[in-house]
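Shown next as structure tokens: one chain only, the form predicted on its own.
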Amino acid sequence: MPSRKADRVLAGLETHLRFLKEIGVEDVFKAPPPPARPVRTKPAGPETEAAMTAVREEILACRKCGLAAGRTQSVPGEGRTSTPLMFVGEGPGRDEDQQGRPFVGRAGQLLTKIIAAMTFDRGDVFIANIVKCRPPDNRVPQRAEVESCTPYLLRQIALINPRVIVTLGKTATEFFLPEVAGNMTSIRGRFYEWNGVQIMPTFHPSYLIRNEGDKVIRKMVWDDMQKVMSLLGRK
């Protein structure tokens, strides 16, 4: 008889395959070929790790804008410092504000599934937001708030030096690509260069949740992530 461990593995595989189907993946039972250009990462040196820790501590203590007055805690971001891939969203929501971690609510759970479908573990990438504190009622961050947080995000990007940044939603996309006109449907799906980094705009996971029955949108997101996988040698 199958063991409980085997049952859990099979249940997890079934859930994973169901998600892949939902976001538009075809041939879900076909094993992917070996990466043509494997991405090699090396552990971040102690100086880099120390610098990232210093940024985190500054964010936790930051009072530069009015968002600090209403937060439970700030959300510096988390993940590998040596990763080739970053995800950047707009700002923390209620769950993130309470836990001090990025993307841990419903949208975060969906993002974690997307990352897994890309053959990464969540801990293999770095996840951050444009602003580090939750805006009231999850409104769009104001210009002064973004400007206050910009130095933190730019320092994180400089330390990580990723090959690709996936921008989640319009606010994050406009931060990196202010000169690109259009809505997310017209902007997403192709790479843009920003300071030597490839930017891939895609829909925010919360938008997918709000349009849960729209498989076309999920397919668009998966198409975007496949292009990222291809660039990073994961496909």
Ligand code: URA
The other form holds:
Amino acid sequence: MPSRKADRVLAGLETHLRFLKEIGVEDVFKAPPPPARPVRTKPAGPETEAAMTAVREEILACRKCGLAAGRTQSVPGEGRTSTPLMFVGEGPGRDEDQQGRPFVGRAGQLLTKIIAAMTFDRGDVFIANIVKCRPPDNRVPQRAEVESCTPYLLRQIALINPRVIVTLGKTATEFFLPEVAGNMTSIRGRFYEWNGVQIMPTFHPSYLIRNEGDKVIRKMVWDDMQKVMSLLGRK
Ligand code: URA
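Mind giving me the form predicted in complex with the ligand, seeing as the form predicted on its own was just shown?
Shown next: the complete complex, the earlier chain at its head.
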């Protein structure tokens, strides 16, 4: 009879292989993606939904910084108001600027796969960015742009009240954890407390794409996401 330890090892292997499959490594695992499991939280009340809509409308009309001049449209963020899990990236790229939705380009497709590997539906979490308008040539947002834009994100977070925020890459991580020094390899892999929310910093999906063959980075991201899943009772 297999031991409990063997069961645990097999379960760990299975989730890792599932992740590799989800993020596009086709040659290791032939099983279908895991079914998304429903998020069990009370729906947000009508007042909270109305406040989210109000923030969204302000963002759509915002002209507080120079990024407004270069955008096609702003990208407020999307997903459930009542969710334990948020993902925060840096800022919209070209595809997001054109569609008005966060993480819909190549990096976004990878993020969607990561979310699926975590057994969430993309629509069950909330996805947002530090700045809501595309910086020219996808440059890193400037401090003044971050300062004028992040009150919107903070209002969204206050309304959602998530248990966990996954910060994708340096810009998002620095906003929440300015005092945490070091590169992503040394910062990631653990939770940091921020205003009662657990922050899990990890690599930006664009970095995974730029280092496509690097299994070590992929494994680090999956380890981080497994910690998030454990905290949220998904595994
Ligand atoms: N990169 C980001 O940081 N955010 C997006 O929405 C898309 C790409």
